[in-house]
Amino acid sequence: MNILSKLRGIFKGFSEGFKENAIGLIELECAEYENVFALLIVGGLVGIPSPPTSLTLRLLPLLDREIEMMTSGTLKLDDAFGRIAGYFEV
């Protein structure tokens, strides 16, 4: 095995690591966007001005997954900082 193939293997390892880290951050960002979407739709429950009722009722079936995420997210609220630190591998 020559030095060129060893360097190629090292850079491939770095590349895979960066890809996995980037994918994790994108998944975190998507989850946050879904939370914001759900908050916009059901914001009236917490005092945030919500869109017109007809629009909310049309979008409500799309919130099935977000409602499940919000429900599961409330169970993890005691360690929110730990969850964020885990994504950044702190």
The other form holds:
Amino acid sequence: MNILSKLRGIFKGFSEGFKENAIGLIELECAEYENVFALLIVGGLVGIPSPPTSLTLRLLPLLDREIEMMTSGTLKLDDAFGRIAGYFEV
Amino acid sequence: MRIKFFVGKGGVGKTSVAASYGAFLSSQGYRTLIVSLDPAHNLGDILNIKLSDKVVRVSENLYAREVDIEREISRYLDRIAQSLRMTYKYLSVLNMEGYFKVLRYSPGMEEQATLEAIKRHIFSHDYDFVLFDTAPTGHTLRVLSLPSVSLLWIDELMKLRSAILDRRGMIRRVRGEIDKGLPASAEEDDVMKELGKMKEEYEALRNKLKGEETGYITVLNAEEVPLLETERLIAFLRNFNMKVERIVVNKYMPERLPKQSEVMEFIKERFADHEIKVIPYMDRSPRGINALREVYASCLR
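May I ask for the structure of the form predicted together with its partner chain now, the form predicted on its own having been displayed?
Let us now look at the entire complex, which starts with that chain.
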């Protein structure tokens, strides 16, 4: 009984570890999608074709989080590969 | 309500043709509104009446308006600036909110304001006919394509937003929570709701612009350059499923300019599947309701 519960604990630990890894990747993916979303809306600022001005103006007030992620992402661009490698534990 | 757009190259006589339609339709008892969208207005000169940005009664059943694009941009921006001011309230502390005024010079703002002016009239049911005398081709095409172009962007942005919300949902399911108050479904997300609202608005507009009740009358002169432009214009309208109702060849004078008959033959051949009407060149441009009605009765009926 005692051994079984220990084994259960070990497997649970493995499962939590895998889950944490998978969620970490989904978080990274989600952050990058948010970054791209903001970039598409306000891309005009850096010369990327952007949607008609009316769309940008209507969405802009709702995008404070995405814009913050985009600007902080831009600051980390120097080490983008390092960041990705970190997630994959390379 | 029926809607007609008069389109074509600058200087071919779109305003005169639109005004002739207006004069005739109103004389038949149809409540008719002519809206000039051309920033270089001359609708008032042709109708022989002073017009303004407000709808003016010209004669029985006939009304007209010369859209003031600058004012239309201001109205549109006021609405947008209101929401920006609410979000960036703190800027008023620094007295910086006035900088939003620069938005009026954003690319595409004039086209959007023109579309707003069109929207205001095509969804009202105050008239039997609304006739739009448009600006020269390039500007008009950008305005007419704006709903479709916006819809392409909205669809792509909605797909991307769905991907973001899906992932947030996964994180929430596993972790039990994500960043405080962060929406993880379309029902909770203000961005998705705004995109959905815009999609509905632009779809209604696009459907109206290509609907059964809407027709496009292209006006040209029997000369090579207007003909080439008309070909491109008709191809564009077809591409967006907008119905070309008829082609009006204005200021036709083959006796003085024999080359025009050659171009006319080409017009007939090129646009064989369209109804073609011809208005001969007149030494004096038709002005006033009676003269305009006469033009319709003798050439456009």
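For the two forms, the rigid core is made up of the largest set of C-alpha atoms that agree within 1.5 Å on superposition. Being a predicted model, the structure only gives us computed values, none of them experimental. Positions refer to the first chain, counted from 1.
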query	finding
Residue 9 C-alpha moves between the two forms by 2 Å or more, core aligned	yes
